[in-house]
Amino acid sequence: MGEYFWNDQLEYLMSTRDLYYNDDYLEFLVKNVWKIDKPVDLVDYGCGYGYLGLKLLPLLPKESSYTGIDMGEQLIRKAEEIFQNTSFQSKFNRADIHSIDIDKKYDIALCHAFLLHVNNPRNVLKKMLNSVKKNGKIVCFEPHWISSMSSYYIGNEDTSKIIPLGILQKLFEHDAKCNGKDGNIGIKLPIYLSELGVIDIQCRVSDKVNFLDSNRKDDRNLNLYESLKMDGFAEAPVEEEEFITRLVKRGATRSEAQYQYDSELYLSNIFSIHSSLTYAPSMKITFGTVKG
């Protein structure tokens, strides 16, 4: 299968995935939104190592179901170690998401920040589709980058300086009309099921706001700063003019991939432990009905 970027990513997905959503609202979603009652069976593409089987399982009623699909062997492998001590009924299959032919049809599919990074998400939609019950239901937790930059405050700071949003938004656009790989991707999950046929499409933002409280010193905010720190914020930039011809050959001219540079390199000298920070990932969570 090649070498898988996130095959080596365990750390960082674990780490991270807090930071987008509280408990009660997804169980709210299952059962006020999505009104799950009875036992159902799931497919999740691009799983990782199980994320959102470990969060709606619990949610779901018993005899429910969990596959997961990844094509990284290390994440499967911690997949299957992590569900087997578990009492959940769940099965993992290493394969990769654009050549594996799925027979079973699911009564739901979903995605969790994986069709940001292909390059043909309407194919990858359709495959979904594709395995899912008729009047089944696909849900995609996408996100939506520009929104998500614009979620930052730290206190005392103005975010223009810190967070540049027009030349972000530039780079991010280019970026998807070059390689098809798009972060905003979340704001557009529903035109993109619409236009496959899916019907009674929602869109709701996720809820949670990460508050890293400068007053506050305990490992509750200690393990929010590690995260944020290992979701790459405030992340010191590469050198300088390395980074200003990355910038420019993605779209940017050099001015703005000089301001870029600078904005970055502000933030990771100014943000600690010791900083006061707001965000608000804003993870788009996109669900229809498919008609079959």
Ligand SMILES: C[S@@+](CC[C@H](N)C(=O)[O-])C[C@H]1O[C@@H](n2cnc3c(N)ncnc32)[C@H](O)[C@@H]1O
Second form
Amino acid sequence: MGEYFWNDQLEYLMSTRDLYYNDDYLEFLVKNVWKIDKPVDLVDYGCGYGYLGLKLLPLLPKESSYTGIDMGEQLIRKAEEIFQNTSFQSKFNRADIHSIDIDKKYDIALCHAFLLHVNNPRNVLKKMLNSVKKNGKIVCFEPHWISSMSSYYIGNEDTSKIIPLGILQKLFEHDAKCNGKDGNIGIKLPIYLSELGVIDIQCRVSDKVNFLDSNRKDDRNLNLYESLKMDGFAEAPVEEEEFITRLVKRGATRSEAQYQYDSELYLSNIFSIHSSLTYAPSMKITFGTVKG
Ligand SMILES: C[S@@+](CC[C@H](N)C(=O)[O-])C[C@H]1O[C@@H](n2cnc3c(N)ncnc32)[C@H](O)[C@@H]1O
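Can I get the form predicted in complex with the ligand as well, since the one above is the form predicted alone?
Below: every chain and molecule of the assembly, starting with the one above.
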């Protein structure tokens, strides 16, 4: 078996997380929405290098603790290295969510951009819920791809020419039905959690709208441009026939696949550091209380 995919994705993870939330919005969630005023034990499933812990722990009462679980050995090693240089109580465990037994009960089970990568998200959610104390919380930050794809605007371009939503909607739905992995899971989680007995469910949207400003020539603009590129935005498509064949296998008609190819090629040619672009990732943040 080849190298585990996510072990190679540290650079991608580290350079794209800033696209999603303003720090003041996370602080608003912790203090005004979740109203966490006592130390809590957190568990983060699919924690990667510990992004969520690094964002939330500074906002939480001292003595709070963070446990990160991830299948990627190199990601876990990086997380341990990063957290060693902080004063936060932390623990990391390299494990597959499907095979791990979680005996400990936590105050809050978290995940960020994780459930879209498992092919049986309802079972994984059950496991997450089993690791929460009675009246504890579950909080899932997950994407809603079609909403995110509809939230790009490049100056002076018709968005329908660069991001045709109809075909993407169809492809995402087809893929989710075929392999269970669902990039639109964010918008479905309120329903899934309710079916699993979670109460007081709310769902919010990430607040950040990124703005690449062609009139601004500084590091902030350059970093945003690089984050967008790392995120795969405006990536040149693979060779035309291969691209079309792949899309047809995923349920597109030949003419839809051709249109998608032309759009991706056009976008990859026009997008540069000199573009003006707005982009709202539109992550969905779903949370609720676990009855236990
Ligand atoms: C998109 S990354 C998100 C990482 C981190 N939550 C973040 O936002 O930076 C998805 C993570 O889920 C982890 N993952 C995927 N399937 C897993 C499984 N079955 N058990 C544990 N971790 C898993 C991957 O190793 C990867 O680190």
